[in-house]
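The chain below stands alone, shown as structure tokens; this is the form predicted alone.
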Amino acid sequence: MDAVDGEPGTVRPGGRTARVRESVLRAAGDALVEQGFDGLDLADVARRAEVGKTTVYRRWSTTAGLVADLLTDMAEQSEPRSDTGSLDEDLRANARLVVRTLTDARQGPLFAAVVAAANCDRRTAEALHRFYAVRIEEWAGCVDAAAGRGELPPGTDAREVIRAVSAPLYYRLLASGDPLDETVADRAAAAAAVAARAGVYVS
């Protein structure tokens, strides 16, 4: 059976239904990149996917639910953080793995399209929201295991130095158009760095 009960994205469906999700959402991406959200249509995405129209609309409903639904598969298959035993490598290969995912020829375009909608939908608004806050989450114990080591001040807000590291790289793709590099992301990690040894982020 394709319909899962439930908000896209909290069940992980086996079997024909994995696969299932698995094609439509391929295929949103796709969508996604080519023509941004105005241009997303569930009959298209299911013509993408090559699955029946009503699998779509049963399990999907919207193509904000789809958008959210592809948001959670981008946090699923996200690279789990660094633990290096050292801030300064850490917060470097967050920054590197911000650019990387950015600078994707896939991943890049969808990042922009997301946001791009989010600022017309509060759907997926939401669900942006909802994916940026697991990933500052899990790479925020780099900075709770330093501030342990006794590398930074007692009370650092460990959210708030990761949002530090990946501001200046979202900003360079969607306001500046400023190249984005390893250069770029190891400085916005030293900073980052700098910044929360010096106390400007204790709470």
Given for the second form:
Number of protein chains: 2
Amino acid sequence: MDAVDGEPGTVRPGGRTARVRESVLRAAGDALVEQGFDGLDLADVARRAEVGKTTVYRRWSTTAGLVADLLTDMAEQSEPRSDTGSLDEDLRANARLVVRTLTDARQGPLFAAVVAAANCDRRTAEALHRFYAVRIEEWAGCVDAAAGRGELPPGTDAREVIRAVSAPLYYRLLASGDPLDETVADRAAAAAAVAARAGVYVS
Amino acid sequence: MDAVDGEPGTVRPGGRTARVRESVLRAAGDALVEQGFDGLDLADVARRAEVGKTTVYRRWSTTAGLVADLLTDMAEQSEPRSDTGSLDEDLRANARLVVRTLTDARQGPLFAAVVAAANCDRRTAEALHRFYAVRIEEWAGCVDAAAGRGELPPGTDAREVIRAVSAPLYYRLLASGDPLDETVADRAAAAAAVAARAGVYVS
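What I would like now is the form predicted in complex with a further copy of the same chain, since the data block earlier showed the form predicted alone; can you produce it?
Below, the chain from earlier opens the complete complex, with every other chain and molecule after it.
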């Protein structure tokens, strides 16, 4: 029996199944960046990944299923939050990581493509929202830690502070088109920290 | 000579040209909401608008040209900024207007569709960025007025404050999928006002 047929829990990291998944998801990302969601085709992804078409169809079924798995992988691969002991520094590290990602030659267009794809397909939208839920939850730890140190008012909604850090950066990428750089990152982090200390995010 | 051939400056408001443009842009918006940018077709738009196909091809040439004109029209149609004499109230009015727009049954999907379209097409992206530049400039007047009243530190970047109000709202619509409501709007406005007073947006 092909290991690809195994349940997710039975996949051995580094085994054949994991290597196939890695190749296919990389190819899917490349295809998304080059052609967008509407140009995505399972046979083309299989060819790019040098994996049998049947394997790709059997494991992912649809392009929406493939993009959903790509987003799951992106959430799993993403870096753990920082833990500097200072809210300002942690939020700055978060904002700078987001800017590095969104200005990366591959990751930036990939994020724009999955956001566009989410607009066309409900299942992709759900996967995108899960991706952000995972990332927001990871970094919310910085805010909870700061609240624990007494840096923030009790009842501060940690996830809302993290959303506030990312929002101005995504707004520039997806809506206004204004440039993204470290100054913009640091300003987003500073604004979120000031508003959090003032109690704006107490729920 | 068909009035449709006239230069933009020669269009009489309320005349035949204006009525044709209004019908075609409304049909283009409907088609975008229903089918997305990739499903947009000039002949289909002409049929929906009950306007001759030749007129549509002659005036707009391409779907990208049509979406660019739709965005120009959206910028022209949008409401003028508020002027309450209070920065907090003006920013709250701005945030609530954005939430009303993005949660509107037609406007919300339309914005998501044009953002997705901008990812596929450079000309559409330029038109989208111009749309936001116009809206940001309009509302920046509230911030400049507040600075004039001494409510904000000198050198505050008014446009950056307005971007900060909109950003958390677009982030929810386009990325995280978290709900949009008046509470979220008021929090976005309060955060921008607090950060602006603290000098975060001094450039």
